[in-house]
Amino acid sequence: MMTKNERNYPKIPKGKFAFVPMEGRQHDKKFETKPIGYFQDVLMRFSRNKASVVAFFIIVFLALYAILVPMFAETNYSLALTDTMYINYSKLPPRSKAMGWLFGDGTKKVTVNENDYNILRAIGIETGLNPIVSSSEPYQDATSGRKQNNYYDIITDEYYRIGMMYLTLTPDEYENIQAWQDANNIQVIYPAITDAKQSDANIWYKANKKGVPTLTKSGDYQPIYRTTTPEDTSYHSLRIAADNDPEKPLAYARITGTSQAKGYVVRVSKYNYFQYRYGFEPSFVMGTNSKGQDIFTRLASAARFSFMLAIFVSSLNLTIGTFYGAIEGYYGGWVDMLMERIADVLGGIPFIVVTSLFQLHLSNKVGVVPSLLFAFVLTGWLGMAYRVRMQFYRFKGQEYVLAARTLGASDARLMFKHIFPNSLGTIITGSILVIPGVIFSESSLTYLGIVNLESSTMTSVGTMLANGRDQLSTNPYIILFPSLFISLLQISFNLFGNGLRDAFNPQLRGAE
């Protein structure tokens, strides 16, 4: 009789067994590639989003523009407001010899009467810098009621049109200009008008009391420094004599003051004086604003301030919001309810009201920028705290958190070692998107006049927008470039933030 084991496991002869050959057997193979980490996987997913990659490079370009341009600008011409002469170079349109096709050539189409047309002609004859690029035939405007006056539609070179200005120089300054003229063969000082008392003359010919050039019977202009003989051409010399004698042909300067504090009143070409003072011809790729400041470097300085303010505010909001939201989400219960009610009270305060009150009462004590910073931080961390709270509610019940708690991990270790790193994607995305929000809010506040960030060494994008508002119809480029900057920045940050969101949280791809 067979036993139970014999029935279940029958005895098989050894001859029926055969050894399996080892050749050709399947084994686990060693990975030929390196394992992909979390952030490397995020980078791979982000790089597949072409729009976000392009937006990232645009942001980098704008940031480099804001950092490098103020550092390597040729002069401080764009920032200082302490020099009153800057107003003489105001509202110059964009012009760049290298990029004139991209921005502009410094010209402007205007309609002038015959008197102004003659003055522009006189500037060109005197200096050789002809402001009239092209001109129409003279015509009479029937709607003006002044049919006796001819009008011209002309295209002017605004950089040559700025004409002349009077300066009072010390003897040393006067001699320095003389030496520069001799060395560079460029005339800066020109003779003043003796026939008309003007404070802002643009011509060196004889003129009436209104500054309009007078013509000879043959229709020619009358220079005021004719030489005594036709053969004498000494008046072409760049070495100008300082003399009050009107009979001398080189009386280009008028001496003022006493012998102890002698000065020279001279009439200079604005264009050539700019070359003498700053070492380069006036040519501004984005033009100048109503205060005569270079928009290109001024905008870079404004962007740098806006970036620094936004990054600092984002860092503070991230720090405060992370700790606040982590405590809410981890402990929950009555702790969460109490802290949420505090957040609701702060969130109910309008941001613009807080900013206005701080500017009225706090800025006088701590300054405009610190009071604006307080306004941003007072309620700005609430959004970050909400995101962190939701992430903690999402992950604190996971198995790895329960396992760490079972092994004796402290609350602080569970919060910031196990839960916080897993919610890092959402937190980083939220922090990045705070930056354009702060820049846009600051621009809105300064544009509306609630905050004034204008000074001789500081400005912001919103301030530049506000300053260019009145020039929108006559000189639109003053507000155009700050508008393009902030628009491009906002669009790029939104695309970049969407790409980061999809890379860190693939399950949220396409969600708004």
Second form
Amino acid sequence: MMTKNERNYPKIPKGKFAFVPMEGRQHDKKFETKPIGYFQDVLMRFSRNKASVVAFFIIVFLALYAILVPMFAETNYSLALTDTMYINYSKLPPRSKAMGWLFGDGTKKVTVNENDYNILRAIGIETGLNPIVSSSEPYQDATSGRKQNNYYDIITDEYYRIGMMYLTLTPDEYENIQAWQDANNIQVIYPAITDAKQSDANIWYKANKKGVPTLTKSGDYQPIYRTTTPEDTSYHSLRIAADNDPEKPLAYARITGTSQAKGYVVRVSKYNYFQYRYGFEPSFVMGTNSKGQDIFTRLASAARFSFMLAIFVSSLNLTIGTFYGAIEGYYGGWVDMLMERIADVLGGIPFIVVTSLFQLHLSNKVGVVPSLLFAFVLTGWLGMAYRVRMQFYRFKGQEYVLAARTLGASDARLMFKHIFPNSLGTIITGSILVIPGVIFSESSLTYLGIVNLESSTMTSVGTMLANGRDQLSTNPYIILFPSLFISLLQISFNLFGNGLRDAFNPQLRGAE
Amino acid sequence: MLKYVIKRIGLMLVVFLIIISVCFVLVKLLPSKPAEQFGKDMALIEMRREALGYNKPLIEQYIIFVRRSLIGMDWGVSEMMYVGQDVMKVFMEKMPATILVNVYTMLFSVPLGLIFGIYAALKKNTWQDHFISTAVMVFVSVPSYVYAFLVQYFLCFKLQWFPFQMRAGYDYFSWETFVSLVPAILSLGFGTVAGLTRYTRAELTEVLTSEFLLLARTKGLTKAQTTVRHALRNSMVPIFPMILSQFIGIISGSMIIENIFGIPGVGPLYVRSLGTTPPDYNFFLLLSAFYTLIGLGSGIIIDLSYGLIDPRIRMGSKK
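Given the form predicted on its own, corresponding form predicted together with its partner chain:
Every chain and every other molecule in the complex is listed next, the one we just looked at coming first.
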């Protein structure tokens, strides 16, 4: 702070003055700080916006999920091309060993009557994989009218509840499973039953036509296992505990076919068979859908497709829009007038009509995805062209452009070297904000079935939502994860885009 | 002003004619179902096709199309979905349900959006404002079908307050029908309310910080007076056209919601007309024309309403 004394200019003592040295050149002091460029400034202001930064990292995370999971995850969805076995593992709720608190533990609350309760109990007794995790005391439901029936509120383990299935194996496969059983001490094949017409593989006890067990007085099941017939002596592997009579050992397969082409019809536990076939216990982080496809990998491949489409559309829009807008804005006059009218006509066509027409005309010739892409690009670049045109109108009359022209710069050089960089901010923001729009439109179109992307190698978020809709009340998780994904993606992209827009807007500098 | 209106409408009609002509030609290039396959309706279908010139060269068909369909409003009969029925008549039957849902949605979301927006603007940079702004960000971004699933799961299935689908039948104004429409109205409404709130807040804060408001305060007006008489009225200039455009927008944009809640509206009609093989071209053409007209019309109405609300804005003037 200056004192009154120092401001008293006429009285500055002579000794305080010094002559400027005559030799050498005078320089300003060199800046000690680094200069801040345009993009550095943008980055600085962007990173000050915490929500946008978080949104950016969420987008990165979702993108990594979409890229990495289909590459590395080997689940039944990626095997689905050649494998039809996954149909047996349908509608399994989410289960994660490591993060059960987040995703779920594969259980479900249901109310069953006495008969169903006994059928479930039987699965647990035979295989030791008990589907009933916990059960209430039996109670009678007065409202149902049937006073005799007992009801149970139980929590079932859906992964154990899938129970058994019949498989017809070749002799080699039969041997392989037995060898695997011995090596891992996990029983896959369970004894055959005497009733050859029984199609429900879960039944190993005396039962009526509906599969309801006929219990003994003490409440036990009455096994109807077959005993070994002379021709089946090949079974040498794990046996169930009840199989302890050396005189009459149980049969583990029913033999069909001729002696040249023998087939072994066996009852296998689905849970254990999965381990044999795929090498790990069935546990799907996001569950499986009604076709038994793993939602985790399916969603990832759907997301990958969405991202790829959106980025592709965005970059095509950017290219076309930039050139169109630059020519319109730079030349003006009748060129602008004519090109604007063309844009008017294109802009007047509703997007849904464009998509439908492209699907009707092109999907048989060039495929569904390219025709969807054409539809997006046909009208998508209009917004970009509009923005670029506005920027050109703003800057083309400025003195520095005139100066460059006087120096002999060509039209192309003026357009892209001198004027275009001014619109970089709006263009980057615009092309980022196109991405969530494209993903949203794509999911809506595939949801409505106007565009059908479902195939053995491909799926889309909209199709997953549409398929899960009839399961909304019974298995809400099928629809939950795709919805969650698309909501998260939209929120993050909008936050990120807004942050970017503010960062690129020089008028807001210092105002925050 | 009148000159400008006429010019705009004329231009719109030209654009509409170009678009619908391209649609017509593209549709005509697609194979349609041979009349022999219609069985008992064959005679009728053949007759109608003859009337619309299906067997004539494309250029003649086009002239007939312009004369009969665009001017005479005869869009032919349905060939796949409602075999033999007049397309225009079926379309008109579907219209009320769509309009009803949208009117209810607007009735519920416009006041809410305005109230939240005004409140947030007045409480700018307080925790109430931050809360509303964050909520708006979330609600604007989440797609409407996700709301539909949430509403269906929690309100229709868990709590059983509402039926899953819209009540069948044509008594649109009964109480039961209204209750069965509530889930659809809610699903459409969340996004609309959020969008309106964001827009109102932005516009109102801009007006509230402007200098003429400071002048009004220095003149001695109370805060309430300046807010209601000066700020609100001025901020309505851009807000009102926005409401109008949203209303027009959701007439054509509620396709997914109508689909989810089983509302017998125009949206499902369009989706179903494409779902048959071959598609029901007459419906497709009519609905394409409808959506095009809605889109073009809303643009004009927005432009013109600026001049109506704020007489200082002279659309199309040289200045």
